[in-house]
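Below, in structure tokens: the form predicted on its own, a single chain.
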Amino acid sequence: MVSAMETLTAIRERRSVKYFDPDHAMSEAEIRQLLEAALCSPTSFNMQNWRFIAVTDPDKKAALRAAAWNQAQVSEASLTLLICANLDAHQNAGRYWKDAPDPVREVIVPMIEPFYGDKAELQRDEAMRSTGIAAQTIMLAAKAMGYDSCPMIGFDPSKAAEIIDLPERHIMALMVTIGKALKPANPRPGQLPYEAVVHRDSFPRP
């Protein structure tokens, strides 16, 4: 079990790395370990609306690199991960609660479809919340496993969707590249002071 101190160290040391060893390959066991950690990420109503496309095929990675304006990390990282979401995950909701006690399942499952139903904006918002949480889980797990990562939005999502055959009613959230760093990230460019972003109980009045 990872201790609290190790977790906090991973949080502090996680940085966005741009240069990866193109000759390093993650094992299938490592990829599975990483993505099983992602499956522990929380989602609203336990909907598990994220979908992960783990790309290791060189041709696919080359195509994604072209869709990412030739950013080298897309093809040179050991794993290029497309994090997507199913906008219709609120449907057929009983599967998410099949192992819950009957009284719990009978209360929660009927709530899910009406809550999201025809609310397109809420469906998208929920997808982005879930994928964002999962992406951070993945990057911290990668760091704990001795790997570095880079979250990316610098790519053409339409082209990437074509490359991975993204189904209808699914959306592309972000890309995360994972591998062995060839050189460390640049120094942090500038953190806002704690007092500028953390307030107690409410925003300060002007």
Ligand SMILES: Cc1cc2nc3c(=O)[nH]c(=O)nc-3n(C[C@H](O)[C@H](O)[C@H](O)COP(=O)(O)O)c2cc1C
The other form holds:
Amino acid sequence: MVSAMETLTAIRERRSVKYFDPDHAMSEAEIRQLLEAALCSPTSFNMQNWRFIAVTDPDKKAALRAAAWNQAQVSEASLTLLICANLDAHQNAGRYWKDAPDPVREVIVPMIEPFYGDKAELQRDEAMRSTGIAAQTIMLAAKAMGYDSCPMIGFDPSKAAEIIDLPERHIMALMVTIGKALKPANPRPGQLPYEAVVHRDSFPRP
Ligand SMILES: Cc1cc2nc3c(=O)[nH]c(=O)nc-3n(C[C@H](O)[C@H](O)[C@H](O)COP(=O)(O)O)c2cc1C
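Switching from the form predicted on its own: structure of the form predicted together with the ligand?
Following is the full complex, with the preceding chain placed first.
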């Protein structure tokens, strides 16, 4: 059953959980529901540059755990998600606007390739923006579905790339583990005060 958790509650209650019930399996319908939520995440020019590898195979999870300095959540979570991106997603961009009205498509589609083509840093930045937004969407959707999660970059990306057969011109952004929490996260360890990170209209002058 999907709980009707409110968005702000899900945001506040999402924490990085490290211990998951290794005997719990998410159903295929739940995995699909979670990832369909991810596909609602915004991307620049709607280019949907994220790619999601949903790992449930125990051998693959064990191999990923070994590539993640043996962090338990990688194999004990029900779903170990590798969030990757296609650096060439700006190509053949007509498919992202095929259902738009003609005048909209005719203006937007020709802008996309010149905006990103041969700008390696921008392509990578866009990959990280899109995957970061999608990761948070997934973690909040997981919370609303009664699951917990942990975002992770503590793994060897080249080893993980081999395990999941990451294609050329794709990059690994982060891992997100999702499952039934066995142990809650520790209390937040040291949040910066609101005033240290939020300013009105401009940065304060020194
Ligand atoms: C990009 C990223 C990478 C992270 N990598 C790891 C990791 O490899 N292992 C881990 O246990 N936690 C990891 N975390 C979790 C952070 O430690 C955690 O988000 C932070 O301490 C704040 O706690 P909270 O998520 O419970 O609010 C990562 C978080 C982010 C956003």
